[in-house]
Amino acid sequence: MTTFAIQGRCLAVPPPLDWREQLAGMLGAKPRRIGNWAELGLYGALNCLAEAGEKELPPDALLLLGSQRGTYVPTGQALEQMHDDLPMPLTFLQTQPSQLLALLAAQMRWRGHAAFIAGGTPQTLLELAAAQCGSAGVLLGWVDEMEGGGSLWLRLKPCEISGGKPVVASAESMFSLEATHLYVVGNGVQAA
């Protein structure tokens, strides 16, 4: 069993109305040449790190990002543009979910292991984290721009087993404010 303590979180589902202004304030300028999906991800990840009291991710921490639909909207736009010609370069770039990983790494001055997983669940992302992370833990994100958008992030660090009574974790309970610890037991995830 692997136990993670939740050190920080961002639960922006949907994000606040002024989230773009907040993001510009965190970055010191309005982001350029990135799409809505990447902006949502940056917003959530930076808020999560701030709540954890970190400005940078330790070099040996993991950065794992997942999404049910990924960059669905810009991919649709690129396909529409292909009816007439090649997609516009910025539209094509916005279809690449790993762009967010590079943006985060640059913002946090971080070099390490990062991965994007499409179509799974937050629980499978946590299971991957349990198999790969060391003592520095993981910054785990789940971003989706459909239905109002959402940017869910957890800063997790491995720890000893806590005294709480764990229950089977749904995606909602993983990201709930009540959860303080997450457990990966065999092929399942539990929260306490």
Contents of the next structure:
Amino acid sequence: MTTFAIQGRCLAVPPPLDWREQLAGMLGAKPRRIGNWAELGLYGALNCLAEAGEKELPPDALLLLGSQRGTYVPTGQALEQMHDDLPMPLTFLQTQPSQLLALLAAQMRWRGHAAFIAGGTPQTLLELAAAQCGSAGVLLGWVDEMEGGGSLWLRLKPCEISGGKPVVASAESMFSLEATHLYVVGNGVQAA
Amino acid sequence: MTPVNIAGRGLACSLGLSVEQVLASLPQTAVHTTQVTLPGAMAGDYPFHAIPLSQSDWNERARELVQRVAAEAGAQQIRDGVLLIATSSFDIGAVERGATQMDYQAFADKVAAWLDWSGPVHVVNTACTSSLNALLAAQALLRSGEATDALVLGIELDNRLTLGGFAALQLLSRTGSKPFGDQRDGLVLGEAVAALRLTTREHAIWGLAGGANVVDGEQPTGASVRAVKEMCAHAFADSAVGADAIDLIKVQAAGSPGNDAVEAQGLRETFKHMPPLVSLKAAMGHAMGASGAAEIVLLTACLERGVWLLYEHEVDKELGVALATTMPQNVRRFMATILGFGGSHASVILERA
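The structure above corresponds to the form predicted alone; please give the structure of the form predicted in complex with its partner chain next.
Below is the entire complex, every chain and molecule, led by the chain shown above.
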């Protein structure tokens, strides 16, 4: 079993009305041509890191990003553009989920192991994180721009001390204000 | 630490539909590209490494290739293991043809159904480094004891979006792939389906010693020297080996004027004594998210069977590196590196038992 303490979180589902202004404030300027999904991801990750009291992600931390629909919107736009021409270069770049990993790394002044996992659930993403992360823990995000949008992030660090009585975790309870710890056990994820 | 071994492998690429076919085709590498015509501002013909399997229905073709390659790797023995699908384009070729809707989970479910898979399924997309990152994830799951068997399945199949996007970014060559070449002028993309079956339950010729992935955000579409060096250092640490223990490096060297130079510099600054280098891109093209797995399958087969690559281009002497024109003897450990979009630099180290 791996026990994680939740050090910080961002639960922006849906994001606040002024999230774009907040993001521009955090970045020092309005982001340009990175797409809505990437902007949402940046907004949530930077808020989560700030809540964890970290200015930068430690080099040996893991960054894992998941999504149900990821870059569907720019991919649809790129396919439209391809009816009679090539896609616009920046539109094509927005179809690549890994671009968000690079943007996050740049904004956090960080170089390290990051990956995008398409589909699945937040619980399966956490199970992958538990297998791969070391003592510096993981910044784990779940970002979707469709259906109102959401940017859910947790800053998790492995720990020995557990808290409360764990119960089987739904995605909602993983990303809730009540949870203080998450447990990856043989048959899934529990929260307390 | 629990050893993770490569117990099976399968491959379909422009050189053939099985490892045996690919090995048999390898000495005549230059003849295996087709031409793809793209419209618009970068209109024209581009060489492309297509898998030699004609089938008008995208999904049926993908199903046949996935089942064939997985079976070659022995996937039927481990259907309750972990399946890690590595891809940068999913089934976008089917979406383009109106044969399916864009849906990550439906894609994962479809591939799992083709393989009658009952175990957990993850889809890894880190662009070109996808299958190396899938290997690293698989290794972690196996080392942790969460599973004893895993299949890493790289899938990169015909679609216009990837070709069009790379053309729009002016990354494609119109003449051919020339890794580290003095006339290199871009990438030649290709299709591949590749499978690596990993296990902690049985011995095998090759084991996965370790590896690393370093994302550097300062170069979101290319490589950086510092990240290449950090990637190597982390891979050595994870594998508990030093630079002098590496007998061969399979480089990325996709023929990009900028990235090839960056990779060469990073390697020069890492290795006091440069090991022999090998590139497989001229033979099979750059198969994006499937390339890491596909090139490991091909290289391990080459090393075991004594088959080696022919290079028809001159290497750029200014890069300060050379490609091995004959097979290095007694290769006990090799590094396999892929550099890709998203500033991703990934490398794994394989060790002969």
